[in-house]
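Given next, in structure tokens, is a single chain: the form predicted alone.
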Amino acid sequence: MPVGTGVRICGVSFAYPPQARRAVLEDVSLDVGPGEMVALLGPNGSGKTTLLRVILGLLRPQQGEVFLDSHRVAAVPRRRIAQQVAVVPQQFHMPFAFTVEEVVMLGRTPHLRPLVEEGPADRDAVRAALDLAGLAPLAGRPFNELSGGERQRVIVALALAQEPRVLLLDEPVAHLDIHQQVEVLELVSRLNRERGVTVVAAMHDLNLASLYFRRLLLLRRGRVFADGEPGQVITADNLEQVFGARVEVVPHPTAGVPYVVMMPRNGTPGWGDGLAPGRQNTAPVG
């Protein structure tokens, strides 16, 4: 069984472009053990993006290092770190006719010498992949013509076959509806607890974070604002703080868990007299 390896980030920088006035990420500290499972929080622009691309190091730090367990990305070769390293975007586009298990095999790529097919070994693995994501009976479907949500899934199944060590996540479920979400965060959380796979999520809904990772870092104009466990970090002052915006945070009903609810500034429903649907009006006219 794989096993996750730790992501540390040491006092990281980043600016677009890099003599820009305001960096995107500030002096950003972050240790990720092996196997652990930490849900990216904050406002559009706050840097979760740019931490998974300095992480992956599609992007290279002004100031700071990143390392994979003890080796600095910045020295490792791409190809070295694609095959510890996977990642789930949140688009994916096939402009091919792929079938869903030929989407799949490209997460072999990194193994793969040039101009050498694959092996058995190599498609062992995709079919392990399709299984572990419930793909089987899909797999000589083509990808095109599948759902949002079984799309996501295959991407994945295509992260799962690089039998990565790092998993990093970009806004996984941002386009899927709540089965979607739960079906594809369930995946994931699978193999994390099956195989150990580290894993780092860019997430949008805080609900669903704090539902699926036990540790969540909330992000505040590119800086570390919270570090914790859902109920450290969850916090109705906190989120007000960050992202400008009076909540409340109740227990979840079934888990416990930290549950944000929104609250319309004026008190009462967006759509008009703050009567519950379908209540008629009994006040007296005239």
Second form
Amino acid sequence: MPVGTGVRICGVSFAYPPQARRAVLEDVSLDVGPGEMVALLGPNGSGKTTLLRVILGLLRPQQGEVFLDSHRVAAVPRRRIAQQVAVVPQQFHMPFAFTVEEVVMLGRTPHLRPLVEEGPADRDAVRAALDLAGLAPLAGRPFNELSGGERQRVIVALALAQEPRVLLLDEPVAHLDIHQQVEVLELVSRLNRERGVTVVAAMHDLNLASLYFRRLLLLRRGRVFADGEPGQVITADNLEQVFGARVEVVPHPTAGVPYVVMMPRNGTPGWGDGLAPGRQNTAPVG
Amino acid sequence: MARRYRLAAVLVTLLLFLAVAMLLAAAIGAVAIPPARILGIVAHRLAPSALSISWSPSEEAIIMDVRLVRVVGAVVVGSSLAVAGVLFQGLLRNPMADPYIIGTSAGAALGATLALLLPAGVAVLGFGLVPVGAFWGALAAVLLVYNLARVGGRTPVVSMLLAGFAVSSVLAAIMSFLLAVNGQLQEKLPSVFNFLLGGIAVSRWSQLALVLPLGVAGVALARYFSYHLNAFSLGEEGAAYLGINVEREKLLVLGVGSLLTAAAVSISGLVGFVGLVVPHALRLVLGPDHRMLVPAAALAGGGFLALADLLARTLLSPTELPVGVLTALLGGPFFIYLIRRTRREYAF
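The form predicted together with its partner chain, contrasted with the form predicted alone above:
Below: every chain and molecule of the assembly, starting with the one above.
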């Protein structure tokens, strides 16, 4: 059973080399303990995806270091990283007619050697991943024929088959409808609870982040603006400063976590004349 | 387990196909020689005195010095092009990539032509510079097309076809220019003509001495990293997530694809569409797993071209068609059909 690895980011600054006028990440520090589940929040361009790519070692920061447990990511070969860290992107485009099972088997790539067929351990990992993602009945179906939500669950299963200790997700539910979003996030949090996998996810939807993550990191222009529990991070004041949006934060009806309600200019529907729709009907006639 | 048995069954079937195709191609011609006698001749050569001789010396000469050379040459060309197609398609994530369509063949042809222009005394290991020139030409062309066609980390069909067309056209124009201005090349006009249309041009075993090992090495290398090609079907970013050193691996795949194209082009010129038709048909039957596709394409591509060359030799006998004319007549319409069928998927 895989156990989470800690991720430590120490004073990382990063700028894309040619247009280095503005750093994408500036002096970011973050200590994610083994088995923790953290969401990265912030407007588009605030550095969420870049931070994930830095953790993965695909981008080398100009300053600072990233550690997986006590190992410097910069010094670990790619294949070794992939044996520990798996990534779930927004979506994968698949040009060939691989079945669901074959796609999930791709997760074993970092554990395979050339000319060595996959063995019982690999098949077990794939079967376990399919079961956990509830995909066993779809195993033989072509990946490209599935719905968006099913496909995203396959991608999560692919990452699971890697048997990672850290799972990085880059806006994993951005293209899904609300039912599918909940389905995927339930799967991810179950992994975190049952297998102790460390999870770091860039999230677009503040309310889903508040519901599924115990710790949130709010980024503004490449800097850490707030870091803490949803109650400390998701506040009307913070969101106004980071997103420039007027919102109200109310408690979620059953979970009690902060829930963000968007506020139109007058507090009334954008098409309206100052009256909320319900009131028009109940207003006395005549 | 089931997968391994299936792989074995498929490979045995394709091996039989290749053997039958080669026997047929060696048997049929101006003088028909029965397959059993061909086997006897070959066995006798491999292990003299193992068999009593039941054939005439002229039959032996036809088989050993004429037909088999040509058949083996056709097999090398077909295998190399089909496997190169699998490699380019896997790396570019694009089932329509073919060495001919994306300009690799044209690059190899121009490289080979330039090598012909060098002083005849220059030679590497006594083989002449043609395959060397073909390799560098192929590699340069494929790198150029690859960089031109990439849009945001992907190689869309349209931009790949356009880049391949443009690069091929320019390279072909340069070749025509060289042909027009260079008297040395004009003297060799019939063979240059054959080269441009794609005809198997081997008549001596020594011509295969370099190309055959190159083809075999290319196929073996392709099989070695074929499981990485599966990861590449998730895109370069996705392959990196799975621990693949993308830049190194990409160069390796393009390099081996160019090597195979160069091996084929140096003895056949521009034979098109083999790398498109063969992998596509195999994918329909075997699925897209590159570990199976690479060896299957090597066997099926070789058999396919041996048969195509047999047709090209005999169809209008005694006139010989260049086999490239035949593969284009077969493969062209198939290519158009593929474009029509996948139009929606690739958002033309």
